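Form predicted alone, single chain, as structure tokens, below.
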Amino acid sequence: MAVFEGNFHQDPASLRFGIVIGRFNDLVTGKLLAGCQDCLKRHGVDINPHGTQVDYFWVPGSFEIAMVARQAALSRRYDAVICLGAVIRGQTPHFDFVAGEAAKGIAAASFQTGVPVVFGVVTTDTMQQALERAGIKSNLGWSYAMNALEMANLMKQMRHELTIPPYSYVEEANPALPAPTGEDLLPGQKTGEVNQA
């Protein structure tokens, strides 16, 4: 048997990342992005938006992150997608809906595409707590980038050693999701068959 474990130094120049950032609460998300970029840069990734390794997607808020993250993952252009947002509790239940749907959507994007999609949406009770997590005490943007590096490397190992196809989920109701070719199928799976494992 074998042990599979992601690392942070194995050929970072070959990795590509998509970063989806919510503009709402940009005082927080801008700092998370800076921490994320700092981590990627220190690990040998070219963070230049005009370069070949990182693309940036700006969306209105945290609720919209999941859809864009899923589309980015479906493109097969990225080894990992990092989602950065901030949802701060207010006086209404709006917080619960946005935070919950953002978490579910981001998780679904990863499950449906087989691409690591990192949940980097800070959910706090106050702006002070959010700022503490975005640089005053520590910057979680750094941690989200580390998660992306580790998962990108782990998935590369698994695809190589276990012959996992690029993706194994087919959503028949969504024509935007490409149908699998023979190369994309799991062992024993037939074209047009949905893998719900």
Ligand code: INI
Given for the second form:
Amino acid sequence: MAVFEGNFHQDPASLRFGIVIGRFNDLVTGKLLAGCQDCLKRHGVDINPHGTQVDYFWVPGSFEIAMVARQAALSRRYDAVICLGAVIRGQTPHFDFVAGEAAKGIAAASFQTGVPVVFGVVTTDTMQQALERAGIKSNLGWSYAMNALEMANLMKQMRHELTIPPYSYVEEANPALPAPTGEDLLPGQKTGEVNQA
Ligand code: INI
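Let's compare: the form predicted alone is above, so bring in the form predicted together with this ligand.
The complete assembly is shown below, putting the previous chain first.
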């Protein structure tokens, strides 16, 4: 039998990452991103957005992160997707909704696609606490990048050693869209034609 464990040194230059970042509280998320990039770069990943290894997706806030992360994972382009956001309790009565939906959605994106999707949404009571986690004391962005490197490598090893149907989760998560029915049709469109609008 075997022990499977991700490592941080096995050809990181061959890995591809998608990073989804919430603009809300960008004072914090920008710093998380900088920490994340620093870690990836120092492990040999080319972080240039015009290069071949990392794509960046900016979204309005943490609530939107999961949807974009799921689409990115479904593309099969990435070995891991890293989600960066900051939800601060003091700023909103709907903290629990935004944080809860982000957590649930990000977990679902990972389960449904079989692609590691790293939960890098910082949830704190105050801006001060968030900033402490985004560079003032330590930078969790660095840790999230480590998590992504480890999981990407672990999944690579597992795909190599175990028989995992590569696209089963994707097909389950993304069944072929049904033909439009009467209610979905645009004026003049017949059943069976795909909506272009
Ligand atoms: N989004 C965040 O990322 N962090 C927050 O603290 C936050 N607050 O405070 O409301 C927040 N709200 C925006 C939300 O993520 C969506 O972008 C918005 O509701 C539109 O869907």
